[in-house]
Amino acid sequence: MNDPALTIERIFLDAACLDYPLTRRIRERLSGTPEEIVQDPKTFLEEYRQKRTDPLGDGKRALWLTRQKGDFLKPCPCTPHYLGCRYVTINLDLNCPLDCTYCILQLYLSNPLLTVFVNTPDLWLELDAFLGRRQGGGQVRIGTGELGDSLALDPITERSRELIPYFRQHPEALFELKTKSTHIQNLLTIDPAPNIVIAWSLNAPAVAQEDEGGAPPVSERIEAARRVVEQGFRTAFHFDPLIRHPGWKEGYAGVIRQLSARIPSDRIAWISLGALRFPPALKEIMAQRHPDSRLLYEEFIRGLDGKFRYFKPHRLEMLFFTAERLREGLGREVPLYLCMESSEIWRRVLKKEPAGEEDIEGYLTSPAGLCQFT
């Protein structure tokens, strides 16, 4: 594993799930590795905020094995008076080891380590009874990547091992793994199957190198969706957040080439546009983690769920143009959506104006061109 961005350290151990498999599996990926076995995890969690000058930043190099107590599935939260799609999250693991100037993980999470939940028999029992309870109902987008990257730590978990196989039992879900990462050894070593989609987050070179520490190369995100395409999975991208820069237009087209030049517009299961966004609270930490972010100075106004976003003039042109830019490299087949937007922007931009959340959902679980709405 030669990967600069996932260095670990440590390794903390809720005493309480020692005898886990999970535990055990990456105890032995990571033989060797400093260990401390925990008694209190209330009170070690809040010793190590306090004792640490950037917990966040430290905390991307220790692991904490611990044991899920809550829902391992979860409803999208998306974010008040803007469309959603439905879309259920897994959240198996907590923070991520790459560190985006933006990720809004640095206000939501008061846990700074990176998080294994190694109770995984809890979550095979909590996806037989929510996908029992979908039969006949049509089928469900569900996926990883909400609250840590779906494949960064895959190398030391392998849950791709686990997750592929039982979701190619349950035609019922349409499951993604979302990734910003390269970490696809285990995906080429696996059967895909048509309700398994890999996708991966895609932004701007400029942006990606001054706002996506850790991060590797767009062209290489798109090098490793090329050869999860051959393997036989359908992928999908997420141009979220699209950022103004200098040069953004450029930086946005050139990205568009090399996908529509190396990607098989028909292998694409979807493609999400969203314009960054983020809550007022978050300013103040990206100000203290990276002082020197050029977002730190960017004109922003309240949206109607209290998140700084762009001006809706500026919103409106960055994702018109990176739709039509897409329109043109891979056709109008490929399903295209935005992320946590108005009706208004959806009609203006992508010329579709969905009913509601059920709407979204039919358009990108169905066949590409088999659904519409106006």
Second form
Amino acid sequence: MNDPALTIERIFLDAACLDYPLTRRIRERLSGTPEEIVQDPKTFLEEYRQKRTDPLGDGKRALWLTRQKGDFLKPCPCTPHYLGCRYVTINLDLNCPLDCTYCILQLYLSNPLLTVFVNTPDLWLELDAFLGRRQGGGQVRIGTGELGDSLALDPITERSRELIPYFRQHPEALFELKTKSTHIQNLLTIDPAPNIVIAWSLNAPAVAQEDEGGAPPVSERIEAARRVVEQGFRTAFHFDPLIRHPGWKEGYAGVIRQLSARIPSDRIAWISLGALRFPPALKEIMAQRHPDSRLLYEEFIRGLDGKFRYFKPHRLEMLFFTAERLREGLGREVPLYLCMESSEIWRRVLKKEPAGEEDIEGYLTSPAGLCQFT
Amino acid sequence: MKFTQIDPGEIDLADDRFRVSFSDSFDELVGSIRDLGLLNPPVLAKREGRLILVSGWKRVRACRALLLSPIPVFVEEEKDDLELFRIAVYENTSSRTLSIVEKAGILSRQQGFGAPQDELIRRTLPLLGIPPTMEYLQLFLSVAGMDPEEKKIVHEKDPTAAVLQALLAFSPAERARLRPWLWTLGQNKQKELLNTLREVAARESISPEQVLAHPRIRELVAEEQLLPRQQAERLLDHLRERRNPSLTAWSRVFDGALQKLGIEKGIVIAPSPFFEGEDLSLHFSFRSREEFLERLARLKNLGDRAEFCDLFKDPEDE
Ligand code: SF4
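Starting from the form predicted alone shown above, please give the structure in the form predicted together with its partner chain.
The next block holds the full complex; its first chain is the one shown before.
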């Protein structure tokens, strides 16, 4: 995977954000990259989008340093009619330099630039208040990889060097960094903590190659995971989205074999499984931006939430197959969970039927091996 | 701009560089000009000694038809083509709703007159009621490049941008082949037909032309008693089945199981949409307590039959 310092062609700076330490740090790391100071962010963003044929593609090579004006923390929206897990997301950065065909951000974000919210002091205040309110309420799962990749920009933002020490002081949170990248150089200089989880999204090699533009091969992601485990961190994996493609069974089985051979199962906090799903409007964007992707022509139905999903029997087959291979390879103690699925699918795939979201949250925050549904 | 009177025969109508209107019909104007006279003088420009029209095509042709002469006109002698065309555009957009083809024509001519892309996106697109993005600009410029026959149909049908986008994914020859069916459908189905055809072709790794050469499609086209709209609906059904083979197979198995049960009219048993949920649903109506109890008894009989369990079978387990 490319160093983001090499792929960023231009930095746009919100004039109101020049004095933040993070702005200064990034400018230092990217010194020599052309810069532009923006006085009127609204017009700037509007024009950036309007004047380009592929603003999303161009935006992946342009950095926008600005302030988070809303809340950094949001409950993970999950999807209506399916089971969620009460995850809390920290929206620190928007967008990511990778270009996955199925990336939901292509639809969700109106701002196409790689956006870094530099007002970190406000983040700490918000986190303090949030965690303070949760005192005695059990461990909360919280992570940054929802609206971007947690580590793809870490070489220039060095966020991990601030976030991990912060959460080390807050065992009431189980903090997850979620990535497809291999930018672990900062992590290897930081002391681990039991409540910090470094997670990788994994996929079959053919999917990684064809649908995860710019992402490193899966074997390199597993190797990065091995190194952070060696450093003492716990890790997690997300087989999400599972994608049907010729040879998918062997593709996923092969990745699981690599994973089992290189990562001790007692260092895995959880593994999630989710079959590809997306809102219908994303399909039109995919058709324009990735017209050759086979995903456009898969057999999907409209799920209860209105999103396109694989036809249930196909989904069941994929989820069941992958879950079984994971259990064979890593044992039954590693907590597996399904992302955005119904209780029927939980029952049929994992032979468990959570009573609700609280149950899933409890299952994922309890120490591995002790997980049981109520 | 100079105000004057001229004979409409002096205007060189062959030079239509500023013409915005796609339609030729001016009948509706003839009556009003006959009764009230020409209230809004056309705008002309001088080019190489000739008088050409900037705006007022229908008015001038109506005046010619009525043999009116002289007529009042404005003559603009100084502005360049781009400035004059902007006048024509403002006149048209303020007085009537333009079709997609007319909007496309405006954008492509304005581009031809040297308007910078930024002006087209930021000024002209919003003026025409189109979202100001490069993507839309390119879409409309592609419409301007269609052949005259296709433009005529698009002008008449005035499809949505989504339909246009789907349509332009096909070659001109493929679009011509779809013409007899496509435009008989409503806009949602137009889009569905186009997208489904493209997706079936991609799934089966053949060209859209080859998809349409399927014997079933030839059969339904050969059924002459069907109206084009009915043919189009059948074509769409056929494409949906090819697009979603597993769902189609499941639906057939379920329908077969229902048929075996011989469920009487007035009782409807259905799977959840797309078989996504586990539940089946039952619907029946009744007009009296007696009818209600009688229906319940019949349903109970239905439930007692061994074949009833087939409704819950997973077709792939067979
Ligand atoms: S890595 Fe994640 S955020 Fe980045 S493009 Fe892929 S799906 Fe989107």
